[in-house]
Every structure is written in structure tokens, then in C-alpha cells.
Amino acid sequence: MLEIKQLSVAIDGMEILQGINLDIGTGETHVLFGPNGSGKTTLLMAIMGFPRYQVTKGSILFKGKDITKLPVDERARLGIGMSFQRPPVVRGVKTRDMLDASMGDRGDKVTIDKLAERANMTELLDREINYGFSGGEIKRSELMQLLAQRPELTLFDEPESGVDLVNIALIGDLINELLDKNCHIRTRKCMGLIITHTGHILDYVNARTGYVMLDGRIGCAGDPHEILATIREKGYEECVKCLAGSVPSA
């Protein structure tokens, strides 16, 4: 579904990701992890198309469509959604109203109202975008917006990041929804690409491969919890190791 080969992102003309290769089937959750400043949300902005991201080698396939080229509007139309870091606030736009142009013919106040309870969001609905809201709330926006949308492919940027205990669990409910978490494995059609400093989110949500991202390469592949109990143990300098031992020599 997500085809990944050979890529290379710049920004202002300096290289971020070099090399990058990553395949995500259909109904696969994966998880990358890194220190910061290593690419990650690079990355993610890379797939969903930011102009500002540009991809100086390799391609993006997404359902055998190459899309490396195709502004962020056409790429969402494909299916692809993102829950960002740090959403902006839209002030004069109601969050019921981005729910209805998300949903189009399928949203109807009803349907919302049950979008909203479903995600603790019902008194904010009324609320310009993420104006005012506290970060577990602006996590719940996000995550209910992209509900609305629906997307094959979904970005989760840090989606633990500024959310209290109380709501992580609600958090990794709502992410298991969008994934199709609650289906048999061989009936979702649903991915996602999570992004984790912590690794609290593995607790809530399954993943099925994990990768470490350093210097903008992705350093290993293999089981994420594993992957995450050698970071907590030994920190990342035992990935850059790997890594090192990895490359050719000249």
C-alpha cells in the first residue's frame, strides 16, 4: 500500500533523509523512532506533501500510484491523513463545521454529535479550531477530525506528546479506531505510521514493525518493542552503533 524506495528530502537546499526505504501493507500499524532532529517528521511531511519538503531522489508509491510529485490535497483525496505535533489554531472556524467538510455526504449532525462523545469532544464542537484547548483536547480534535476523514493511511506525529494518563488511554482507543484495530487482522485496510519519542502509545496501540531513524537513515528494522526496550536500556548510542557497523567501508 505505502512504497517508500530510495528517498532523499532537502529543506532550504540542506539534506535531511538520505536513502529512506520503508514498505507498509495493508491494515499494518508501524513505529519509528529516533532522537529528535533525526528526520522523522521529515518524513512524515514528505508523504503527506508539504511543498516546503523536497524530494531530491527516490519516489513515494501509495496504492501503486506514484505520488511524489502530487500537492497535499490530492494525496488526502487518495486517503492519506495526519495527526501533527503541534496543530495550528484556525480561528473562525468551528470544529463542528471542519467535521462536517470532513465527513461530506456521510456527515450529518447526528453522526457528529456521536464522533464528538465518542472522542470527549462534545462541548468543544462549538469551539474555533484548537483555540483555547489544553493538549489532550487538541490530541482529541485531531484524531476526531481525521475520524471524520477516514484515511487508508494515517500519519501519527508524536500522538502522545502533551496528553496526561488520563487521556492517553482515550487517545490510543480513538487511534485504534482509525486503524481498524478492532477487525480481524486479514479484513483491515487501514495503516499507520506512528512517530514516538516515549513509546508510552505501544501500550495502547499494537504495532507491527518498528524502526530507528538517526542522521536521517533509517539505522534498523524489527520488533518494536524490542527495538524500544534496547533504547530504554542502552540508549540510541547502541543504535548508532549498529549503524556505524552497517555501512561499507570505503
Second form
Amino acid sequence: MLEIKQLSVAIDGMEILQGINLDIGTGETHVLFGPNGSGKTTLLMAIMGFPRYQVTKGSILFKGKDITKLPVDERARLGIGMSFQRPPVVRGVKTRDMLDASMGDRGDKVTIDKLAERANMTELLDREINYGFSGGEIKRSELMQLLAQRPELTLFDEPESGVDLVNIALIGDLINELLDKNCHIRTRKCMGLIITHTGHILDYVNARTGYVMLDGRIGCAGDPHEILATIREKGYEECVKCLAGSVPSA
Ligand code: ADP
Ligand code: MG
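Next up, the form predicted in complex with adenosine-5'-diphosphate in place of the form predicted on its own?
Every chain and every other molecule in the complex is listed next, the one we just looked at coming first.
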């Protein structure tokens, strides 16, 4: 359903990602590991279609359609959503109004209030988006907005960063709801790609495949828990060896 083929991405003319291949099937959740600066956020921004992230080679297909050149709003309409690592504050727009806009015909006051309750955001609904929110509140707000939008493919950029241990279980719940994890695996439609730095989110959300990104390249596809254990025990250096073996030279 999401097919990324030989994707290279540049920012301001500087190549950041090289030859990325990644497929996510219907109903699947995949996880992306990698040290700071390896290009994880760049990959998500390129999939979402932010113009600063220029695709210099390769293509992105979603539901069989080539979306490589589509603007971000059209990708959102096709069913792609993203929770940002550091989302901006939006002065003058109430969180409630954003939910209302995301839900379109599906939204009414009762539904929105219920959703806010579910995300423990009731007190924050009438505040401006992310204005003065704590780290955990920002992440819960992001996930609540996504639950209003209901994308088929959700990209999560470090959903657990800045979240305390009490809130991480709730974050996990909201992600599971977004990814249809409560449905039987065969009837699951929604897909996810989760960037995690610490791997903590894997205690709450099941994922099928993990990848390690290093210096703008991807490799070491495998069981996410095994990859995480290797990183914890041996560091990313061990993954460099893995990369050397698994990625064909350009
Ligand atoms: P990660 O999310 O894995 O920490 P990023 O995708 O944010 O990595 O960054 C990858 C590389 O791209 C880094 O070297 C970073 O400095 C560079 N980079 C990211 N955003 C920009 C930008 N807006 N302008 C220039 N370089 C950038
Ligand atoms: Mg990042």
C-alpha cells in the first residue's frame, strides 16, 4: 500500500537520503530506528510531501498511485497523516476548531468532546493549538487531531519523546486505536510508520518490521524487538556492519 522505491531526498540542494526502499502493506506497522541526524524525520517529511524536502530520485506510491509530486494537502486527502516531533504553536486557532475542521461532516460537539475525553485533553480543547502545552500534552493533542482526521497511513515522529511514564501508556492506546490494533489482523486497514529513538513505544504498540537508518540509508530490516536489543547491547555500530552486508552499493 505504501511503496517507496530508490528514494533520494535533498534539503536545500544537499542530499540527505539515498536509495531508500521501504514497503508497508495494508494493516501493517513498521518501526524506524536510528541515531540523531540519520535522516528519519527527513524520510517522514518527504512521504508527507513538504516542499522543502526535494525528491531527487525514486518514487513514492500510495494505494497504487504515484504521489511523488503531489502537494501535501492532496496526500492528506488521500489518507496520509503525520504526528510531528516538534509541532508548531498555532496562535489564534483553538484546538477544538482544528478537530472540527479535520472531522468535516463526521464532527459535532458531542463527538469532539468524547474524543477529547479519550485523549485526556478536555481542559485544553478551547486553548490555542499547542500554546503553552507540556511535552505530553503536545503529543496527546497530535494524536487526538489524527484520530479526528482518521488517516489510513499515519507517520509518527518520536511519539514518546517528552512524555512521562504515566502518559506513555495512554499514547500507546491512542496509537493502537489509530492503527486498528483492536481489529483482527486480517480486517486491519490502517498502516503506521513509527520513528522511535528509545524504543519505549514498542512496549505498548506491536510492530511487524523494524529498520535502522544510518547516514541517510536504510538497512537491517528485521524483528523490531531484536533490532532494539542489538542497539541497546552493541550500539548502532553493529548495525553499520549489517548495513554493509544488506544494502547493494550504488
Ligand atoms: P533525524 O530525524 O534522524 O534526527 P533529520 O532527518 O532531522 O534526522 O536530519 C538528517 C540530516 O539532515 C541532518 O544532518 C540534519 O542536519 C539535516 N537537516 C535536517 N533538516 C534540515 C534543514 N531544514 N536544512 C538543512 N539541513 C537539514
Ligand atoms: Mg528527527
